[in-house]
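Below sits a lone chain in structure tokens, taken as the form predicted alone.
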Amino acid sequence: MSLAEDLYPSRIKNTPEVLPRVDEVVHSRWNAAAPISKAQTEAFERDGFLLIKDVFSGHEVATLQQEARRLQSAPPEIDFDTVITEPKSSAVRSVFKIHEQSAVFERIAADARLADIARFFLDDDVYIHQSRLNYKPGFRGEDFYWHSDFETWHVEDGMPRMRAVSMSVLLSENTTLNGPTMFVPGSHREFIACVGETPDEHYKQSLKKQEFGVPDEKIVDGLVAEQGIATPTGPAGSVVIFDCNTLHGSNSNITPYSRSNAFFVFNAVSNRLTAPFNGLAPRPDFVAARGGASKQYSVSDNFSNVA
């Protein structure tokens, strides 16, 4: 068992509960060389997600895309770990460890644009917990049901605190038809401790389709009719930066239209991960990149000098 004071117990008790949030959303105080405005601070803050318009050029988004592509191809040095499929065929769901694997996504991983403000909300270095491509071909793209992030990160990979953001860099348009990922606006603020004890080896299961670390429905019911859903759709190009708690999930895509999107989890260097809150083993390192981090981002270039 994690040595660490479990402030967020989740897969304990047989009923779920809601939990008060105890961590900062912005560590940072706002002053006029933060990497975004006063507004877009305050709109994260509030609502635990921010939609930022075309971050990317039409060539960086074309380099990023090209390799995208090159990756869901499997090519031989990609670690077979990695690479996971959906849960009804062999089509690629999602490719994790990007940032390792890829000379393209580990610029990407480490450009100003991403880096600068993940530390500003964290106030602190940050590192990558993890990284993944996910697709969504058209036509058959899987659904990914409603969760926190942190509950899971917290009870199966031992993250201590909520001081993690997430983002996503939208390799294709994201529209509301072809599977966006949605969020219930200020869930952030609040933590769903879940029910059922978690199997081992959960993560092979769960990279596929989740079952465990599920919110109870009658409380996401509850949060959507105070909160509603938002949906961020815009170009490719386009970064949605999301808290770590903050509910979300997406539809199946059964459009014409593909969608992928490349995610980077940025951890602050002072909430390393510990022993996982369940008492199993860890998940893999692909999933979950513990001893502090493999490289931390402490000094950003940008992307564009080397696309």
The other form holds:
There are 2 protein chains.
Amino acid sequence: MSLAEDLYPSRIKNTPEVLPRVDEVVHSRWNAAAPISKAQTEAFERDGFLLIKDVFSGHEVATLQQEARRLQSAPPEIDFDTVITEPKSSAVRSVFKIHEQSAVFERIAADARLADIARFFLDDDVYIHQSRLNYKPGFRGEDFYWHSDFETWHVEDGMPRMRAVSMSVLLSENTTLNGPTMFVPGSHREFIACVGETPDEHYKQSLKKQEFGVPDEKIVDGLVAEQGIATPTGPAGSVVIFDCNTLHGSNSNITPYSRSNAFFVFNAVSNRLTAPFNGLAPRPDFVAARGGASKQYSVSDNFSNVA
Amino acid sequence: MSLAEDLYPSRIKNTPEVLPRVDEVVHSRWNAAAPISKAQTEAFERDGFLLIKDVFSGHEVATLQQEARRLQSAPPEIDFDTVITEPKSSAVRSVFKIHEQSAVFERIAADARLADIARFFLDDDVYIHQSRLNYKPGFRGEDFYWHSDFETWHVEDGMPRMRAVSMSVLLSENTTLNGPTMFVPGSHREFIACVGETPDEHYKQSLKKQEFGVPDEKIVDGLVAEQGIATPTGPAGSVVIFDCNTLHGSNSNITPYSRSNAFFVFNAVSNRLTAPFNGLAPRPDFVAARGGASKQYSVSDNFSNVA
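One more: the block was the form predicted alone; return the form predicted in complex with a further copy of the same chain.
Full complex below, order starting with the chain above.
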């Protein structure tokens, strides 16, 4: 692993600070051949997230939901380490590495409707840095505090630059009441350096409940005062795309409506992981793919052709 | 205390059950002299709750907010027992008995815009069974699981019948995202008997986090499947009125927007408390007023005349 320059130092100082983003948000220039409209590209660049409704058909959604239920029951062929439960119960909260543990989700990750947009936004070939099935149960879904994914991926995984994009395929309707992801529009344009050091093997806890890499309350307050909070809501089959550095979180869910999505992080191949910037051992591969482990997508096909 | 007949037995059996409501919802017949419209009366009867926007003026709201901040700082003249903190921090979640500990909130409780509606709905003179200031902080406001207030007031406090009405005066804007109260419309028309027994001095925990008197998940699921979930949202100065038996709860709040309200429960004087139906010692007076302790409102005046 090379010793890359740390352009986004975090969890080093005792006081939080806001650093400028030195990377582009949309790395390509829009043109008529782009897989997404100019207005959508501009909205993503401005807000740091984008909702696209009805990307997947009812038939495709049914296939994905069935596969999600299967994985959620943690069948024996699934690596036990990749199954994460709720902090206070044994309910399954996430199953990681679904693009390698499920043929169905492998096809979805490579689907042109996702991977082409990722390649366009990042102006590079891409690979899956992380994938997971998220399940927020009804009645007892826990909240997830504000965070930038990139802050963690940089500090704990060694992702050098902001050149990764996340896509959440909604497998159930997201309403304002069942604990949907909330975004702070525009927050992706600055880097919030967090205070403190990362303890060793932090990931075992942080996948359940974040305690380090937590952005300062006053900084979040200021960003929200300026930009507000947006909650993309929509039916199953919609896709929420968001920049790796957009501040997001979710409230708990006591409604009976569970919420599930399949989550894929596309990283530019030029932005492959180096040694973690906190100097600790890297997190396991199912959380952050390293080296040649992950398939590279340069030409993708369409899930609906086979589903 | 008399031994009243237990029309709503709960926390006795090992299986939950749904019992019919034997009491009226609106105990008066609407007529042109009513302090509320016929449509509003019908909506309350049907849904078990009613939102009335802009009941209090901007000037009145400012006065109430100032007084709320003062009480929230737990000044020395406030009874320490009436101050309840969040389960995981020392942040003030509620201050009880505000109609006796604050001249400002005493006037609000007696205000015609609240007390007249209570008298009309209950067809009786009324008194304050419970009052409190609720404060759900930004960033770390905890959720509150589904419950019927009446279930607790009946079992733990000895409230014989469903002839009480709650009024929440919003002191900050309630949006869908800052953990507003969610109601199950129509749920007030049935009584969900809960399982298990109440432990002694349960109130010390239950005011923070409910663990007993919790309605069965399948029953809540069924009610929500039929009726959905409603979230009255509105600006400060609005009032949410709800029947003592309407199922309600709230999600957590990680947004920076704190949420506060002044909460008053009006009980019919004919429905004064008897011995608790669980056979245990009654909860303290600041949670459930007994006997002659509480002022009776038969003619009320208007807060705005003096504020």
